[in-house]
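Heads up, the chain below is alone and in the form predicted alone; it's given as C-alpha cells.
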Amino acid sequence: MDRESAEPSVERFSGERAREWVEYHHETAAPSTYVCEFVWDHTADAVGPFCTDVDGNVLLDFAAHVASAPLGYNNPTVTDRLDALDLPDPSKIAGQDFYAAGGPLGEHDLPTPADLMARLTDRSSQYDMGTVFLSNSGAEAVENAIKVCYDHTGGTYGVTFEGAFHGRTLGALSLNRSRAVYRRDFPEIGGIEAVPFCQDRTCTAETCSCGFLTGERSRLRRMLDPGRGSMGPNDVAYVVLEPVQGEGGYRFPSDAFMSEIADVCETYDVPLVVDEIQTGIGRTGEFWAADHYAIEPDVIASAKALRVGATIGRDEVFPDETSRLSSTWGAGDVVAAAQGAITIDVIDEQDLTANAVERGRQFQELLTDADPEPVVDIRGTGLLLAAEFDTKERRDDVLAAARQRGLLLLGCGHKTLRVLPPLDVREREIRIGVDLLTDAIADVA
C-alpha cells in the first residue's frame, strides 16, 4: 500500500467475513464494550492511518485504537528498529528482581524497561519527577498512583470530578463519575468526593457555568477549608484529574479552572494525580496535556500511546518500603517497553508534537469552514479533537455513516464524536478525513 496514494474504499461494512469473526469471538468473550464490527486483517496492507479489514475494505482509521496506536500502522521507523532486533523470550519479566539488558550500558539496540523509565523521567523533569513504576494498563497506573498518595499522605479521602473516567478496576472505578454502568453495584473505596468539571473552556470565575467557580471560593476550596470544609486538607490523600476528560466527552477545561486547582493543591499541600492515559505522549502538541496548564502534578498515570502502563512521580512521593508496590509483571514487558521507548524517540526525531498542532489546526479549520449544521461545537488541542452534535442519535448515525464511507471514528460523552488521527498524519489525509466526515453528516442530514 502506497501511503501517498491510498484512498478509503468500502464495499460493505461490516462484511460477511467480519461478521463471521465477530460471531466466533463472542462464542467465548465476556460481554464488554464493542464500538463497531471492525476486524483488522493484520496480514493485509496497512500504513499510517490506512488499514484493511478481513473483507478487503480499506479504511482511514482516525480512532487510533482509542489513542493506543499513536503512530498508526506499520510506522517504518518502529518496524525497522523492531525487525532488526533479536527479540527474547520471555518478553515479560516477572517481579522486580529480574532485569533486562543487552550489551554495555548506553550501547544497546533494544531499549529496555529501564531505558523507557529514563525517557519518562526526562520528559517529566519539569515536575521534578524521578521515579516510575511500570504496569500492564492504564487502570493499574491509576491504582498505583492513588496507592502512592495514600501511603505518602496517610490521608483517607480523595477528590475526583464529575464526568471522570479512570479505569475499570475497583479502585479506579471508585473515581469514575461518568456512566452508571461502570460502577453500579460494585463496592467502592470510601471517602471519595466529586466536584464539578469545567464545561466552558473559555470561562472565568465570573462566567463559570459548571458550579466549580462560585463567588470568592471554588467548590474545591470550600471543601478543603480547614475551618468550615467537609474534609480537613490533612486528611485528603489526592485530587485526581484528567487534564481533558476523555470518556466524559472531550471536555477541555478553562485556564481559570485549572489555575484554581493548582492554587488549591499548592495552598493545602494536597498531591495532584493527573491521568494522562488518553491525553499524554504528544497528542495535544505537548508531551503531557498537563503542560498546557498551570497545574503541577505530583503523580502522572500514563498508558495507551506509551504501550505499557506507567506511574510517574516525584521521588519523595513514592514509598521507601520494599514490597509496598509490586506486581508479577512490574519489571516490564520487554517488547512493549521497547515499543514505548521507540515511540517517544520517533515523536522527538520527527517533531510530531509540532505536526499534531498543525494538523489539528487544519482539521478544525476545514470542518469549521464546511459548517455542517448538526455540529454545535468543534474543539480540540493538537490531535485530540472533537465534534459535538445536536443530538446523540445524530452523532451515532454519523459514526455509522462514516464507517460505510471508510472512516473510523469514536463517540464519547453523550453526543460527542472524537477524532484521533496518528501523530504523523499528513495534510492530504486530514483533507480526506474531513471530506468523508462532512459527506457522512450530509448523508444523515
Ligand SMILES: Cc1ncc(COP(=O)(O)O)c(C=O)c1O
Given for the second form:
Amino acid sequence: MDRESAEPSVERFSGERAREWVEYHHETAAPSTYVCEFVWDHTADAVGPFCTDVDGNVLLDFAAHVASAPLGYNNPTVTDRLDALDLPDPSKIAGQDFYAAGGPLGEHDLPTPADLMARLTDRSSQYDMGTVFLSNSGAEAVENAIKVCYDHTGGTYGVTFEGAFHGRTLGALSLNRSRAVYRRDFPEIGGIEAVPFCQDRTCTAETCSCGFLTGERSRLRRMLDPGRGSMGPNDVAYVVLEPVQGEGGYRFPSDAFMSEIADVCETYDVPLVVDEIQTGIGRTGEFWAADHYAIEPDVIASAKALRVGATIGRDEVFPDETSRLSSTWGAGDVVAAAQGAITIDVIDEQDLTANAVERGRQFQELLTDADPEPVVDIRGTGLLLAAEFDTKERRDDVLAAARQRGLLLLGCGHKTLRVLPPLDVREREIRIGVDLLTDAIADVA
Ligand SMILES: Cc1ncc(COP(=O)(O)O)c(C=O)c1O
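What's the form predicted in complex with the named molecule like, now that we've got the form predicted alone?
Now the complete complex, all chains and molecules, led by this one.
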C-alpha cells in the first residue's frame, strides 16, 4: 500500500468475515465496551492512518485505537528499530523491579524501561518530576498516582470532577463521574467528592456556566475552606483532573478554570494529579496537555500511547519504603517499554507536535468551512479533535455512516464525536477525512 495514493474503499462494513471473527471472539470474551465490528487484519496492508480489515475493506483510521496508536500503522522508524532489536526471550521481565541492560549504557539498541523512565522525566522536568513508576494500564497509572498521594499526605479525602473518567479498577473507578455503569454497586474508596468541570472553554469567573467559579469563591475553594468547608485541606490527599475530559465529551476547560484549580492546590498544598492517559505524549501539540495551562501538576498519569502505564511525579511524592509500589508485569514487557521509548523519539525526531498543531488546525478549518448543519460545535487542540452534534442519535448515525464510507471515528460524552488521527497525519489524509465525514453527515441528513 502506497501512503501517497491510498484511498479508503469499503464494500460492506462490517463484512461477512468480520462478523465471523466477532462471533468467535465473543465465544470466550466477557462483555466489554465494543465500539464497532472493526476487525483489523494485521497481515494485510496498512500504513499511516490506512489499514485493511479482514474483508479487504481499506479504512482511514482516525480513532487510533483510542489514542493508543499515536504513529498509526507500520511507522517505518518503529518497525525498523523493533526489527533490529533481535528480540529476546523472555521478553517479559518482572516489572521495573528487574533491571535490563541496554540503551545508552548497553551494547545494543534496545531502549529499556529505564530509558523510557528517563525520557518521561526529561519531558516533565518543567514540573520538577524525577521519579516514575511503570505499570500495565491507564487505570493502574491512576491507581498508583492516588496511592502515592495518600501515602505522601496522610490525607483521606480526594477531589474529582463531574464527567471524569479515570479507569475501571476499584480504586480508579471511585474517581469516575461520567457514565453510571462504571461505578454502579461497586464498593468504592470513601471520601471522594466531585466538583463541576468547565463547560465553556472561553469562560471567566464572571461568565462561568458550570457553577465552579460562580459566587465569591470557587466550589473547590469553598470545599477546602479550613473553617467551613466539607474537607479540611490537610486531610485532602489529591485533586485529580483530566486536562481535557475524554470520555466526558472532549471538554476543553478555560484558562480561568484551570488557573483557579492550580491556585487552590498551591494555597492549601494539595497535590494535583493530572490524568494524561488520553491527552498526553504530544497529541495536543505539547508533550502534556497540562503544558497548555498555568498549572503545576505534582503527579502525571500516562498510558495508551506509551504502551505501558506510567505514574510520573516529583521525587518527594513517592514513598521511600520499598514494596509500597510494585507490579510483576508492570512495564515488564521489554518490547512494550521499548516501543514507548521509540514512540517518544519519533515524535521528537519528526517534530510531530508541530505537525499535530498544523494538521489539527487544518481539520478544524475545513470542517468549519463545510459548516455541516447538525454540528453545533467544532473544537480541538492539536490532534485531539471533536465535533458535537445536535442530538445523540445523529452522532451515532454519523459514526455508522462514516464507517460505511471507510472512516473510523469514536463517540464520547453524550453527542460528541472524537477524531484522533495519528500524529504524523498528512495534509491529503486530513482532506480525505473531512470529506468522508461531511459526506457521512449528508448521508444521515
Ligand atoms: C483519561 C483516561 N484515564 C484512564 C483511562 C484508563 O486507561 P486503561 O483503559 O488503559 O486502564 C482512560 C482510558 O480510556 C482514559 O481515557
